[in-house]
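As a starting point, one isolated chain is supplied in structure tokens, in the form predicted on its own.
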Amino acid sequence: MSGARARVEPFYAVEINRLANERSRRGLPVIHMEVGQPSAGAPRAAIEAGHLALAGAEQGYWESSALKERIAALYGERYRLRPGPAQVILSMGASGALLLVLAVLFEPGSRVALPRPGYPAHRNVLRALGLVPQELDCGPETRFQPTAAMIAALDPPPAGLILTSPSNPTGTMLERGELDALAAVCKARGIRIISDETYHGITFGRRAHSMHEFEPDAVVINSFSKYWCMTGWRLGWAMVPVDLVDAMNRYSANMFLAPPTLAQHVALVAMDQQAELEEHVATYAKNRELLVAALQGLGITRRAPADGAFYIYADISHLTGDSLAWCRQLLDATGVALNTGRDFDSIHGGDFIRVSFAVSTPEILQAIDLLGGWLHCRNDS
């Protein structure tokens, strides 16, 4: 196969959690902190729902109005938006809706701005779809963000813009301010905004802005899988603009027909579930802790921010210049499972590792033990 669509780049984490899956079959011991899921599942209540749903609801094509009623009251509670539900259009996860939202908004050739280092599913997806990424340099001294500063100087401007706050692999956030700067500048040079709020709900210390607070014609991005660890339940959504609901709809059913009913159901149910999802937080927020602070100590000192999500991105120059590599060798000696920054950023991702810390507190511990002892022994030799 040939042609600017068939060069997708390799998703690196998906190849070190093979290797930790193949050494857990053989009986080795791994602690998964290469992917980006929380280790906890859905919500008690959310998967007795499903029980029931499962035992006594149809399971045919079906889109659950009362989901998406409630996804439209969840940005009048977290934001103080008023949405109508016709513009929630729930999807096979977010990387569903990204796909359809892009579909429907550029056609082939646009090019579409996006941070590097970002998701690579972001750029990846843009050129499976004839796209063109516009990738932007984001390093320490803007926070690893866009600035909107950045936006202005491109010229000719892009077709779009990709955000993602907070940020997977840095974590980062957009202030209010930046937010607003962004929106403005979009705004006046006609460049639509997708903001991907996957990590909204898990933030350390501040909440989250949606950019539909600045910007209404921003499409906004979702998903059940990180704040309601449903991850393999593949179920998210986009809100969109009221001009864009006929035509995400129709993509969507000549796409994907319908998002998984049973997830739907638990999907309904978990949102409701904040006490016990606001206890995962709460163990994130002392698992990214302990994790700064060990990593401080092991001389691993330059790190993004981790305002929100649950990663913790490190420059490992000073150890390597192949963290894909170096990851191979932790994973091979401890079994501690962590992914190169390679797939964050092609240009300096290779100093670059990103640590997942959705696991469990003892977990963290385990890890921090065997990280530094293999540290310790690799110095010595």
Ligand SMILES: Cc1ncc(COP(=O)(O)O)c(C=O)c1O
Contents of the next structure:
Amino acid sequence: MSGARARVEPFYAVEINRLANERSRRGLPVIHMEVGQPSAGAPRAAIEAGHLALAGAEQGYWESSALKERIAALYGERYRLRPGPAQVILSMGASGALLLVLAVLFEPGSRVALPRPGYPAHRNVLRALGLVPQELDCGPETRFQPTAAMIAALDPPPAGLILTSPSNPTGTMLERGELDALAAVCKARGIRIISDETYHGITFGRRAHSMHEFEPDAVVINSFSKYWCMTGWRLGWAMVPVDLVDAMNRYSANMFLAPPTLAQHVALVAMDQQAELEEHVATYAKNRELLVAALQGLGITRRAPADGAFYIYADISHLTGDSLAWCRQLLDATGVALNTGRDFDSIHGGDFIRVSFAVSTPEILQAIDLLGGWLHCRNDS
Ligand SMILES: Cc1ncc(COP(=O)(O)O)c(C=O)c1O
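Cool, the form predicted on its own is there; where's the form predicted in complex with the ligand?
Next comes the full complex, this chain leading.
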């Protein structure tokens, strides 16, 4: 018999992805806009470096000091910060970093606040570690992001706050002044900030700021999965204050022994392939523009602004009250796979869909045609 801890919430994106893959196996076309991963792979030169490393380098447990130095340097390039390489803790994706950070920072039973809608693993990993998620209801009036006033009103204050900018699922970002105000209220109230910066590098016309610029005691997590297009390589990192380095390294050694060796060789080269990576960001920007215009034309007008990441979070409550069933029907009728908002918001998510636009532009155009045709048919019937 399994206990309460075995009752983990479903990940609907994975379920829709399974249905989409079944459809592919039956020889039917699918456009995958349900999962949050770039359709492009790691940069070409990085893959070549991977081949060389497979042929020449040892593949034992290993941590690349060159990669830690390169990541520390990235904080200089992007944010004019000067962290030491020791503050970079390499991990199995941002997912691994999140697990390590939460295990190091909080005693079981501690409350940690986080926005709803938000990335479901934040909430579910908190629960898995015996921590208590305190969801902040964030709607369109605050661009689906928490505000300093919301944090000031929490009584008693939580032990921690998880922020995600750009956000999954909404793509909305916290501006410099908002990050500064959140940092100040958290400092004053003794709340530790965990800033999930997994989508940094993918922004449209604005610059993402790291929480480290405002609060050196914040813990930042990041990943090679999104900007560097390396989802399956399972590599990310936490950037932690100096006083947490030893504890993070000890937990990391106990939980994972070492980050994936081959992925570290590949990531080091990927970090200097800016031109190729920026082409992907330019594609996302074009896809975003096409999709926003098409959704507007189809009457799907209440959408989060999508400042960054590669998602559009749209309110479809005028079309359905059950966006999971709606996504299944759309997939069945057209092969366009989208995700329900229920993954991100257990209360209002049935009114929302999340559309990933990290696919090719021809796929976006085809998906727009198929969605438009399907909606017209439904209106007519
Ligand atoms: C906000 C956010 N954080 C973390 C992750 C985990 O990414 P990974 O473990 O692939 O680095 C994701 C993946 O979609 C995400 O959207």
